[in-house]
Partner chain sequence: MDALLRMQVLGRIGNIIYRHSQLKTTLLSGRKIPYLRLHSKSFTEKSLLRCMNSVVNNDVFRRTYSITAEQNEHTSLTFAFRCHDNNPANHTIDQEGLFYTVPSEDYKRYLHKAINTEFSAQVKVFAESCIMIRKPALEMIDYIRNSDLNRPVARAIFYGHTGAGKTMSLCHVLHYCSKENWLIVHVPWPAKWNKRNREIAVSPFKEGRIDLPLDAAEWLLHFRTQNTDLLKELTCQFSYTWSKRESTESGTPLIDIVDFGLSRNKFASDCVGVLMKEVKKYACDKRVKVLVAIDGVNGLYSQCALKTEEKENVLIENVSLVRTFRKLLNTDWSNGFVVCTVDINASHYSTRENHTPRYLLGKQGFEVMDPFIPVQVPIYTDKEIYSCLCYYSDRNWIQHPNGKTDEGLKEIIFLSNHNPYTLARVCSSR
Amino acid sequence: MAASCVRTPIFQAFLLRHSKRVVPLLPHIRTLRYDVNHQEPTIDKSKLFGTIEEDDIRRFKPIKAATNDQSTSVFYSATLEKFINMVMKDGKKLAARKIVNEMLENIKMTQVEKFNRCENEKEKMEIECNPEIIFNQGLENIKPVLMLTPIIKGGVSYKVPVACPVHRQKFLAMKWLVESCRDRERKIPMGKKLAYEIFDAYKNEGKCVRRKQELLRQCEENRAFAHFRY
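Model, the form predicted in complex with its partner chain [one chain]:
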């Protein structure tokens, strides 16, 4: 009971005000605060102003507070917001948002230039200009289907290939993307580097896709241990 009390934001605010030293807030306060019953907030504007049915679960269960990232804007994309958080360093959200916007802009510039200069009608139809579609498709190409988990059997730790859950796939894809860009040359702006990586991933080439293929190869090598999962 005491532990759950410490983790509430009200208590933390109390501590901050009445202590002379700075008390560090515990991370992930949202996931700790909400229990299983809490429902996700409604973000879709069209659904917000309609009537709720008699047996809708929102009438009976509590609802989580919407985060600052979530908005009813027509341009809101949950994937992009997650990606912005992964690009962010030291809590500098503005810089992260600027970088991701620059990435989208760079992707769009290359494709729209190709489109506007193309004379052939057939080729024009095939050029994809929407940066979000290219980004999502690139991420899909990086997502690994399997992953290796360590399972201890008889005192020995084995790397066992296991189906990769959806949320883990998304996380790994974004993480690899950001990491590979951070390793690159420092003089090129991050937005540009991300754009180059996404283009490669869209065509199923490049560092991130190779990393995924490396992981899948290792899973294939260790397939003898697959039954250790059960």
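Numbering follows the first chain given and starts at 1. We call the rigid core whatever largest set of C-alpha positions still superposes within 1.5 Å between the two forms. As the structure is a computational prediction, the values presented were derived from the model and not from experiment. Compared with the form predicted alone:
- If you fit the rigid core between the two forms, you'll see the Cα of Lys64 move by 2 angstroms or more.
Moving on from the form predicted in complex with its partner chain, please list the structure of the form predicted alone.
So it's only the chain below, everything else dropped.
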């Protein structure tokens, strides 16, 4: 009777839950849907409608399915999709997408009002009304060229200035932008705060640009440790 009780799945689940032994998990390679031979999907429309060369690797290797946040639409922007993920909190992506859309709308309305107030054609030509171009230029002005990385030599940790990778530059720029907006007063909607910060960064001003300059100043102070990066 006791032996049959041990074999029941309910009793085994009880032992597994209350036992202190570590249950080995499956390796990550078994949970992958695609192996290393699968290629990333092509999102660019110019490449989709173009002819495929005879030696193109897409002729010989399978291609992964596109994720639900990737699209071939003319309105799709990988940078904006990444920024939506940075703004998102607690998995509320629809709320984050709404905030980013409000930011773009505020930028567009502000620039159109400036455009309509201009009396001279030359001044109108100098005003940029595309919010995506303003957003991308603002991010470019925030991106740091150098960063500090800790390196241990002789038991001592040094902050060594190194070149900042491209993906790290984009991540730091978006992170500083979101953090500076969350530090502002809560009465202002998040979309407006993001628009204000983007306008400041577009003019090479604001808190994010000062943060980048502070990081570059620290890298300049620690340039004596630059040889430790090798």
